[in-house]
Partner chain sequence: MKNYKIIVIGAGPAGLAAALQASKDGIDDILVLERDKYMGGILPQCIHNGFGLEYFDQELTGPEYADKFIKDIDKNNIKVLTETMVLNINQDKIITALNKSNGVLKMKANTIILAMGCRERTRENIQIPGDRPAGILSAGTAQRYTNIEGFIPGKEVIILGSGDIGLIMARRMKLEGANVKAVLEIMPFSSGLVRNKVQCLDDFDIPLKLKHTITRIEGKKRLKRVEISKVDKDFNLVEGTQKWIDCDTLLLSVGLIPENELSKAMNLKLHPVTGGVYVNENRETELKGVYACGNVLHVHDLVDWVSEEAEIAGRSAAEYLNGNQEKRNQPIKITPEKNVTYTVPQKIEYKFKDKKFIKIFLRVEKPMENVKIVFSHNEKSILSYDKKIVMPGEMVTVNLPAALIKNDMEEIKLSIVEKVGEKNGRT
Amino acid sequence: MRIIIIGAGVIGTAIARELSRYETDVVLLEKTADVANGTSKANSGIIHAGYNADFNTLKGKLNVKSNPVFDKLCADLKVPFKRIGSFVVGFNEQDLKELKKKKENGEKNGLNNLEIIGRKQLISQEPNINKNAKYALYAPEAAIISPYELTIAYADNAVINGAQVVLNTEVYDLYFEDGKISGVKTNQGEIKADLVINAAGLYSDKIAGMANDEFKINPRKGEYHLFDKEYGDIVNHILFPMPAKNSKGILVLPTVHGNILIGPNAYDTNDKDELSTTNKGLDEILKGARRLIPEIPEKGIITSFSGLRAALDSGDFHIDFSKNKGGLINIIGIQSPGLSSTPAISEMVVQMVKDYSNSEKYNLKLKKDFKQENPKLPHYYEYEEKEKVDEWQKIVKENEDYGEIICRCEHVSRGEIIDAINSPVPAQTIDGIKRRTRASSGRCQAGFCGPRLLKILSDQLDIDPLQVSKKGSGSQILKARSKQLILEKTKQDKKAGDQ
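Where the form is predicted in complex with its partner chain, what structure does this chain have on its own?
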């Protein structure tokens, strides 16, 4: 049985990994040059505790069910993950009432270690918090994760277990036989399928539309600032303000790599590729964050970016079979806490796949040799953090490429970059290397390592340096070889002269 998953975001890759446990043919199609290239690459990176959503909603259930799974999952997949806890910060008695409501809701959801703390305790935990903060709802189970690294790790594990990830492949249409799915049409040709899972994120409404299932995704943009590690200890927990109408408000949190992230705001947009930042937005998130941490240093910003939430009007997730066609599962409207819910979402979808395959007389059998874990690759920064730099010597002795630092800011070696290019889902772009190794994500933003990464990519992939791109075709870094422009012009002038 062949199962096609459309979209290699965190949902598509998580499902691919779960399905790769079975004796079946799993093909994951992605229209861009890498996995984790949409919503999964630009969000807050939080595994929520689960006190926000109503337990009666799908997202409420799936979030609470997923949260405890992450420790083992991340250990297996070698994804950085830190259970640091969160505070929702209140400033007055009205806020306190809201916090109590949240706590009650959380308790209904089965969270029994939520706690409302007062100012003294809050300040002792977060010394840089706004001095006017009075209360906070503490959720010890909230955690931080790198969302794109999780996505990449899911995809790598799926590939290790036999799934195929096909990049640069965009689905134009679905085709059916007798009311049942029989394949997809792509820019790379047709691919047959017995079951299609629509995990196309922002475009999941468009894919659903190909089966006449009507949905409308309303992209909602959120902008972020990322701060230099130098300011990494300015907060210790995830800090939420009291929630706004369309979002959880502008938060301040540490990242798993020791930076500080602030954002997002929330703006509806019609354009699903609209990822620009604006002066207004960037000011807004800085102001918002300063309500929590007044001393946030503007000069510490090392990058600003935005992401799009793939929101449905209902506000809830939609995970169900197509109403019109057989063999199509639609996963639509996965916004926060979508990342937090991936284990339960994929489990739920796999159950649906099993049910469908049984009804179609396919028998999904578990593989005997499923590999639960991703291999542990060496990362210099981990040795540095643990103050075990001397042990890196062994790694260099085995392979000298680990002895050459390519990214000066994040201390990433050539060996780590080559590993990323040779990983199960290979990094083929500068951004792909960045997300797998952190090279170029530091304070100089590729000023130093840019030319070096380009050379490594061109050597390892055996492609012309002019073809090396930031994020796939059309985003090549270089325009010409030395003297090429002059020689072309001379030729043109000569031709014009001859005529």
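Next up, the form predicted alone. The previous block was the form predicted in complex with its partner chain.
The text that comes after this line covers the one chain and nothing more.
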């Protein structure tokens, strides 16, 4: 049985990994040059506790079911993960009423450890918080994660277990025989399939439309600021304001790598590729974050970015078989808490696949040799403590590439970069290396390591330096060789002189 998954974001890769437990042919198609290139690379990186989504919704149920799974999942996949808890911060009696409603909703979802705390306890936990804050809903099970590292790790584990990840492959159409899916048409040709899973994120409505299933994704843009690690101790927990109508509001949180992240705002847009940032939006984020932490320093910002969320009018997830064609599963409207719900979403979809395969007499069987864990690779930052230096020296003695630091800001060695380029889903771009190793993610934003990364990619992939790109075709770093430009300029000057 061949199963095609369209879209290599966190949902598609999670499903690919879960399906790779079975003796079946899993093919994950992604139209860009890497996994995690869409919404999965640009979000808040929060594993929500589960008090926010209504207990009657699918996303509420899947969030709560997934949250306890992440400790072991991230340990298996070697993904950084920290349970630091969250506060929803209130300033007045009306806010307190809303916090009580959230607590009640969370308890209906099965959360028994939510707590509303007062000003004194809040300030003791968060010394830099606005002194006018009076109340907070505390959720100890909330956590932080690297969303793109989770996506990459899902994909790597799926490949380790026999799945295929096919990049730069865009689906143009689906085709059917006798009312059932029989394959997909792509820019690389036709691929046969016995079942197709539509996990195309912002474009999932377009894929569903190929089977005459009508959905309308409403892209919602959110902008962010990321701060230098120097300011990483400003907050200790995930801090939410009272939620806005169409978002959880502008929040402040630590990242798993020691930075501070603030955002997002929320603006509806008709453009599914519109990822610009605006002065107005970025000022709005800073102002909103300072309502929680007044002393956030603008000078600490090292980069700003935006992401798009795939919202449906219903506000809930849609996970179901096509109403018009057999063998197509549509996964649509997976906005927050989509990242937090990936374990349960993937289990739900795989159960749907099993039910369909049984009805079609495919008889899906579990593998006996499924590899639950990803291999543990050396990372210099984990050995920087004095007592671990000797361990790192042993690693360097075995492979001298680990002895050369390429990224000074994030302390990333040449060996780690080469590992990323040779991983199960290999990094083939500057951004691919960045998401796997953190190289170029620090204070100088590739000012020092950028040329070195380009050289390593060129050497390892055996390609011309002019072919090395930031994120795939059309984003090449270099335009031409200096000597070539000089020769062209000389020719132009000579031609102008002759005229």
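Take the two forms, find the largest set of C-alpha atoms that superpose within 1.5 Å, and that set is the rigid core. What you are looking at is a predicted structure, and each value in this text was computed from that prediction instead of being measured. Numbering follows the first chain given and starts at 1.
Put the two forms on the same core and the Cα of Glu23 is off by less than 2 Å between these two forms. The Cα shift for Gln484 between these two forms, taken after rigid core superposition, is smaller than 2 angstroms.
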